[in-house]
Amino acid sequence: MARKKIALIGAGNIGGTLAHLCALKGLGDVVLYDVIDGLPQGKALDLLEAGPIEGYDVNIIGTMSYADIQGADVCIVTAGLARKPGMSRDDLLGINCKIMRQVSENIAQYAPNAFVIVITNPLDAMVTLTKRVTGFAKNKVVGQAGVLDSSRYRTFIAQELKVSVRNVTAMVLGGHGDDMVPVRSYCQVAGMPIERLITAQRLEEIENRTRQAGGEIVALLKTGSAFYSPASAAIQMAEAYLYDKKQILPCAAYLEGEYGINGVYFGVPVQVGAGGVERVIELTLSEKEKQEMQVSVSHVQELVAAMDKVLAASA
């Protein structure tokens, strides 16, 4: 059986980490694309030379030509400006709109059957733009946000209780921004409701840290944003698709009435398998969580409207 082909659009820190994980996990051959001459080629060669040590046989190429992504099974998009200290994800809107439009046009031309995972910020707007420009079905374009945000929530809960992260299940929904929604009612530790283990006040502090977790890393790094954890999150989504895992993951999916939301990408639990986003899982939320979801979707709608203005001005 021929190996799958995975195209990584953007060879920065996330792209390089994605390529490394793809090779280590044997997910398929990798095409690492970037506009900076030498960057994708150098990282690809470096990764190839680690193959004999790590024992992977996948082929990895670096390129500046979109033609090399021809026929990719999965495209993971990280291209765009990363956040710097003092910037919100929304501040990236103008420049990343232009980049994502070009990226999407080339994916549509060269990889028309790919499952597309978008990481570029502001996530909810960028994944919306990708679907519009590619014209792909809603099940074939998805945003990576909730898997990462949920992992951060799980990390902080595990640290608080000094337990294994494997014992913590949690889900963060909503837009990928400061008003994301950690769903406390579905957070458990070894099956025990989190509210029986941590006080409400301390949970609020942990949830606020989860909302600000990306900014916390940006402030520490000073010259960029998180890359290890976003790459791991996207790879989990790609694996669910490539191996038809039917895995329930929180992702930015296009909604058509679910949760009372229509016509936008929004973070919700979905089933990911060989059909891409195969179904949306509708949870029963508390009244507080419903209100938080409404605040979050309002911000996503404002963000998409701002994106539309940027696109209209540059038309």
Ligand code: TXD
Second form
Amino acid sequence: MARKKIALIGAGNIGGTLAHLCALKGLGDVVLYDVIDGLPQGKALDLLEAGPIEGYDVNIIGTMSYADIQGADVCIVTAGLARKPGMSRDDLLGINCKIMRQVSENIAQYAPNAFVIVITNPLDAMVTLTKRVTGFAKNKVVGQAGVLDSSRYRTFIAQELKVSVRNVTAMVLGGHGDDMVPVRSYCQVAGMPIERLITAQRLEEIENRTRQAGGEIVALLKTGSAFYSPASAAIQMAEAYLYDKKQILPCAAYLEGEYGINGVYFGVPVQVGAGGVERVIELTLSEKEKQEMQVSVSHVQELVAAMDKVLAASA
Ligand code: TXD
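Got the form predicted alone; could you also share the form predicted together with the named molecule?
Whole complex next, starting from this chain.
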């Protein structure tokens, strides 16, 4: 059986980490694309030369030519600018819009059957743009935010209770902004509801830290944003697709009436398998969580409206 082909558009911090994870997990042959001459080629060669030590046989190439992504099974997009201290994700809108339009046109041309996972910020707008420009069906374009945000929430809860991260299940829904929605009512530790284990006040603090967790890392790194954990999150989504796992994961999915939301990408639990985003799962939320989802979706709608203005101005 031929190996799968995974195209990584953007070979920066997340792109390089994605390539490393693809190789270590033997997910498929990797094509690393970037516009900075030498960057994708250098990272690809470096990773290839780790192959004999790690024991992977996958091929990894670095390129500045979209023709090399021809026929990719999965495209993971990180092309664009990352945040610096003092910036919000939304500050990236203008520049990343232009980059993502170009990236999407090329994916449509060279990898028309790919499952596309968008990571570039502002996430909810960039994944909406990708679907529009590629013209791909909604099941083939998805955004990564919720897997990471949930992993952050799970990390802080595991630390608080001094239990294995494996015992903590949780979902963070909504847009990938500071008004994301940690869904307390579905958070459990080894099956026990979290509200029985941690006080409401302490949970509030943990949830606030989760909402600010991206910024916490930007403030520490100063030159960019988180990259190990976003890469791990996208790889979990790619594996669910490539291995037809039917795994339920919180992802930015295109909604058509689910949760009362229409026509935008928004973080909800979805089932990912060989069909891509196979189904949206509708949770029963508390009144407070419903309200939080409303606040978050109106922010995403504003962001998409701002994106439309940028696109109209540059058309
Ligand atoms: O959970 C999430 N969704 C995120 C998103 C978590 C963390 C960071 N997230 C966002 O991912 C971040 O705000 C950025 O928008 C992207 C990529 O983050 P990364 O940390 O990898 O940024 P880098 O290291 O700056 O890499 C971006 C690369 C860089 O090498 C550029 O040369 C390249 O993108 N780039 C392009 N590639 C292809 N095509 C074009 N036009 C292009 N322009 C820049």
